[in-house]
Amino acid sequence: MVKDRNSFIFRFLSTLFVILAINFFLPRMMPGDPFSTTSADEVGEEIIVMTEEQRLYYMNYYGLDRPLYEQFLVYMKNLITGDLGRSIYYKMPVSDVIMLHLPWTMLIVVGAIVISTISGVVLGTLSAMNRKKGSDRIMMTGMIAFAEIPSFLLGLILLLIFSAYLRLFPLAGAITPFANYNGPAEQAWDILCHAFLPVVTLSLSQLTGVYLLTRNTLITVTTKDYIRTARAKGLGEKTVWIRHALRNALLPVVTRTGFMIGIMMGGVVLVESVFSYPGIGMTLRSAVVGRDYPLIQGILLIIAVSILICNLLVDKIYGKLDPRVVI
């Protein structure tokens, strides 16, 4: 068991190291350099207005002229002290840029997790209660077909239907630009309206997983002896399903929720692009186009580390919830 734990920590650390190494070396091997686009008006347009001297000065200023291993050591040292470097495009610390955009991403990711988990559990329970009936079959087939549509295509469809055709929701952004709010309630409503479609997209893409998991676990659980005992005691159907069956079936859903964060953090880049939502996904896209090395590294690091930590937490929490599992 001790050996297991060691290998677990080893795995965590080695994955972290690989991510750090990729994170560091990759942007430096990319063609082009950040200074050819830094003064361009539009992203992607390359206007070189700097003289060779200025360029060398900036290369020196950002430490890009030193040997790679030296840069790597400096990078690791800065990371440990929590310094992610300065963004070349935004001209401020990377951690500040991330902090500026992370709340938007957190808003839609957390909202999507809450919605997809709750509705997945509710639908799964309904489906399990009505199994062998037509409604369960229809729901199942529909959900499975739904799961195969990737989130950004789903987002495009929702955007076309609800924003472009019905004009119910705003097309892009996270807040109405230049809006004057009469109080915080109106502002909250505005944010909610803008976040609604991205949240729905993300949660629909994860809904099927939770739904199928809840349904299948519930069906397995209801064959157990303690359910028969509960029924024999004369408990009502509602109590049997919710207090006895659902409580035991929810364990795997906890694990699923944790892994969902990881999948969503990957998909959020595309979904944010569809809705032009100013989270870290959009920022990553513009940083790749603008070759903003420190920012790319910072965002990749944030995404990767949050996924790793979620997986770690899930394993720990699962061990606590289900004592039969030994980690």
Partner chain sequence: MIKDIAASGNAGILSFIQALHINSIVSSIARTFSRFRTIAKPFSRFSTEGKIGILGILCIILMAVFAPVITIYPPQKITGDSLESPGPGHILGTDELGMDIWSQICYGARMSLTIGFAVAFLSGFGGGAVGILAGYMGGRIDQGLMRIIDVTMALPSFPLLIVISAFLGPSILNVIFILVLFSWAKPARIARSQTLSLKQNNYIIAARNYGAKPFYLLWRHIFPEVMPVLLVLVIGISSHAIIAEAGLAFLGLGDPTSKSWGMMLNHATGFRSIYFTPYWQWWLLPPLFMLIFLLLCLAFISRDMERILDPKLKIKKGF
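So the form predicted in complex with its partner chain is up there; where is the form predicted on its own?
Next up is only this chain, free of partner chains and other molecules.
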């Protein structure tokens, strides 16, 4: 038991070190540097071109003129003390920038995971219960065709229909600027209206995967001996499907939910760009455009650590659903 625990800790720390190394070197592999050109994302904003003297001054100020191994050692030393560095673009600590934008992303990602998982399980169960019937064929064909639409294109379609044409939801942002709310309920409603289309876009982009996994797993599970035994005992069909088949079919769905977080954190960059949603995805995009190394490192680190933690939680939940699995 101790050996297994030590092996797990070693693998976790090794994975974390590799992530930190990639996190540090990847931004520096991009052409240019933060001070070759400082430009804004929005149209009409001024583009500032630094002189060579100014560029060298700022390179020295931020320590970017040192050898890479020295920069990496400083980076690791600062991480140990909890210092993520100072954003070059925002001129403030990286941790403060992340805390300003991360809650908006967590709102739409968590909402999308909950909606896509519940909807996928329900639709997959209905499809498996009606296997080989017309409704199953229509649903599966539609889901597979729907999965081929990229998330950013899906977001544009929803934005054009529900915001530009029908005007049911806001076009951009996460909250109405300079709005005077009569109370917390009105403010919460405004936030939910802005988040609705990004959540739906992310949910629909992952729905097919959960649906197919649930359907195929249920079809396999219903061929097992314990399902035949449950039916032989005289249990109702609905009880057999929900209490026996679905409980075991949820195991791979739980595992997929953990991986879904990483997939969504990658897709959220495009979705937030479509809706101009001020989350971590838009912030990462600005950081990449501006070659803001500390901010890129901080955002990628938060995403990577979040995925690692979620995978650990998934393992724990998996063990609760299936006591035969020893975590």
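We call the rigid core the largest set of C-alpha positions that still match within 1.5 Å between the two forms. The shown structure was predicted, so the numbers you read here are calculated from the model rather than taken from an experiment. Positions refer to the first chain, counted from 1.
Participant: Determine, after fitting the two forms on their core, whether Glu272 shows a C-alpha shift of 2 Å or more between these two forms.
Facilitator: Shift of 2 Å or more: no.
Participant: Work out from C-alpha fits how many degrees the smaller rigid part twists against the larger between these two forms, would you?
Facilitator: Relative rotation between these two forms amounts to 13 degrees.
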